[in-house]
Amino acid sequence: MLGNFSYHNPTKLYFGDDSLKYLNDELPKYGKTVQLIYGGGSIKKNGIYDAVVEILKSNGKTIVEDPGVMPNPTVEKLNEGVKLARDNKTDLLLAVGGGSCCDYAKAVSVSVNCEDDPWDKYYIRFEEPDCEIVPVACILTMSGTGSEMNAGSVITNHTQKLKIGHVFGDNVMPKFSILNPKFTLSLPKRQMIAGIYDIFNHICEQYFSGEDDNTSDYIAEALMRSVVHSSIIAAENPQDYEARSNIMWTATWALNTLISRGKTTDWMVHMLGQAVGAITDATHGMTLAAVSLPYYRMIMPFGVKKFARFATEVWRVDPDGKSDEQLAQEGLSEMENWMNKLGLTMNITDLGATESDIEAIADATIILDGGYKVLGRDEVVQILKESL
């Protein structure tokens, strides 16, 4: 492994069906007041809601209700999120729900006390918090960001069309977060397979960068070998808790900081699909299928051999009499023909983009320096036009 780093990730993990439970450990360290964030209401049909609710009461808490966060935050949300928990003096935000409400949850966490706008601080500008940060707790629903172990956060602004993520540092991860394979189970199917290909698609972004011998790509590979096997059972049955637990924590390793160890990294699936999302609003794991191969299509011949290993390693492709480019060629069809197996979405079409859409999701699109190829304007305006 080649140069320096450093690796400590605070996050304290419950795993497993009986997990909730944990959460009567937990409350005591904190203060009284709970600002509860969730989604649309589906953990209030499939009663994880009450459960919550319920540990929450017993423990003496008093809690503030946040609920509708949608599947990409936007600045509005946050500001409304930031507004209750300043005027009820929230001790922790226990975010119930998905990525998306981590995300939120940790956007709002380095809001409450930041003077500054936060949209202009955090996501325009890239500063870090400078004031006392709100403590974060998870209880995961849907497997897919990683949020639970991370310091990431995605804000949509609809206003000015971008989608923009802020990695903050380790006093911003969630201080605990309860991972129950259970509360995945009621997810829709399409929710479940966008997460799915948002998993893979992490490893991915870490691993496409770097041509040395790198332990953290070994560690990569046995991820993505375990989240295709497992994303086959669940696909044919999503009640399969073995292969829905296997996903859940490939989740959390995929993006808990521990496989980018000694890597540049290259993360411009991400930057291509979150312009996507800005303009779309489409469900965050398609945008980044809808522009994947496309992209590595055109880096591959800069990253060649990376993408041989990618065939032999992941997809088991043979070998034997095969040139490098050919093996990085088959790797990719064999990507395609599994994505295609899952039924994502492969087009920015189906999302709702148009051609006349391309340049301003262009003009949103983020320009990364970590990967195999820096793009240039018009190499992003032909994956765009090859992802129609």
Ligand code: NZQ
Given for the second form:
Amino acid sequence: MLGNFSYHNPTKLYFGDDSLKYLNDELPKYGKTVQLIYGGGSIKKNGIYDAVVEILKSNGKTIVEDPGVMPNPTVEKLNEGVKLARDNKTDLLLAVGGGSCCDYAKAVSVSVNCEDDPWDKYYIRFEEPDCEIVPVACILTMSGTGSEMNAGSVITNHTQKLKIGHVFGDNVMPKFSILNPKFTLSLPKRQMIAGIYDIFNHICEQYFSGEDDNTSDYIAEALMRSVVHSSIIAAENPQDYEARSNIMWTATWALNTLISRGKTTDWMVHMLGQAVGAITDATHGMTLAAVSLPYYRMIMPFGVKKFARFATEVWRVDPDGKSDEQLAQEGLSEMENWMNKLGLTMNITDLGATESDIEAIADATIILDGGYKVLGRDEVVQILKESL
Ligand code: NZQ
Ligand code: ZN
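For the form predicted together with the named molecule instead of the form predicted alone, what are the coordinates?
Starting with the chain above, the whole complex follows.
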């Protein structure tokens, strides 16, 4: 049964290889000063920066440069961006990059007109914004997080060894996002596959919970099949536009609030992965890949029917003569084969974590209770040890 819910997604999307031109339609709706947010320079190498700046200039905008958003944006960078926006009276925060730029723009958006310390207010006390929010827009260059059409914003605090996400309300979602699959073609292969696993795991996080029959799980299965299919093509030939365009679109639908409607969700792989990220600063998708199999093998007995369904519906395992347990195990083995084939990092050692980090990672792991098993501290430690 589907539970009760409301559904509203205010982000307008422009998708396709000519989608950047629609920036011209959107810019007149906002004030003169645009804070141009980007990362470590990839957009200068692949020409996206020049194309965006030309459109901003032809629309008479004043550009406030805000470069240097690092993967896993930090609290120090957030504070810098807030000051820049205050000093320049920014009217629009335009993120050009991956999830890190987009998440960072959202964190700045809720902090510019707020007197409290943003980290304490939003990431420790989990308060909602009670101040004017500066509008955010996104030109996406990497598929994975879904940040282009959701209200999530993840910030890392290295001093406190914490990486925490806040899912804000509709009013923090990008007003519009431009998704041109061609913009993702310059992505290094390692980042591409990390993004692919991030997409797949977002779907898993919303799929592995609950026992009821609901439409969201069927949509999730279709999305998972699409990601697996396109990922194999893209891993062979990263320049395959068809595969990359499908991956980009699935990423958006994997985490734009649709497939969580009317059901419970898990999100423990993300809690473990974020804790690994807080200690290692590793690539987000890889942190998820490194902890996933030990986690899913631990919780599988508590949700065996769903894991059996995952095997037959996503991986097309033949159910003939097999018990649910056998099917469930085969499904996870199929997933493991696929992950290895893509070339994902499958352990936290290769991400820079050692046995001596386990306690700190366990300390940083937030325990959620929506999945098939609520983990105790010992189980978190066990999963992390099995992930080494
Ligand atoms: O900084 P530049 O030079 O642009 O390089 C980036 C960065 O090094 C590079 N890149 C991006 N597009 C490129 C490109 N390089 C060449 N060509 C391109 N077209 O890729 C690297 C990674 O970028 P980043 O934005 O960090 O990756 P991603 O999109 O995976 O975002 C990761 C962040 O998003 C958070 C993660 O925790 C992490 O902090 N998440 C946000 C979520 C949300 N908003 O809902 C959910 C996710 O689960 C995730 O937690
Ligand atoms: Zn993720």
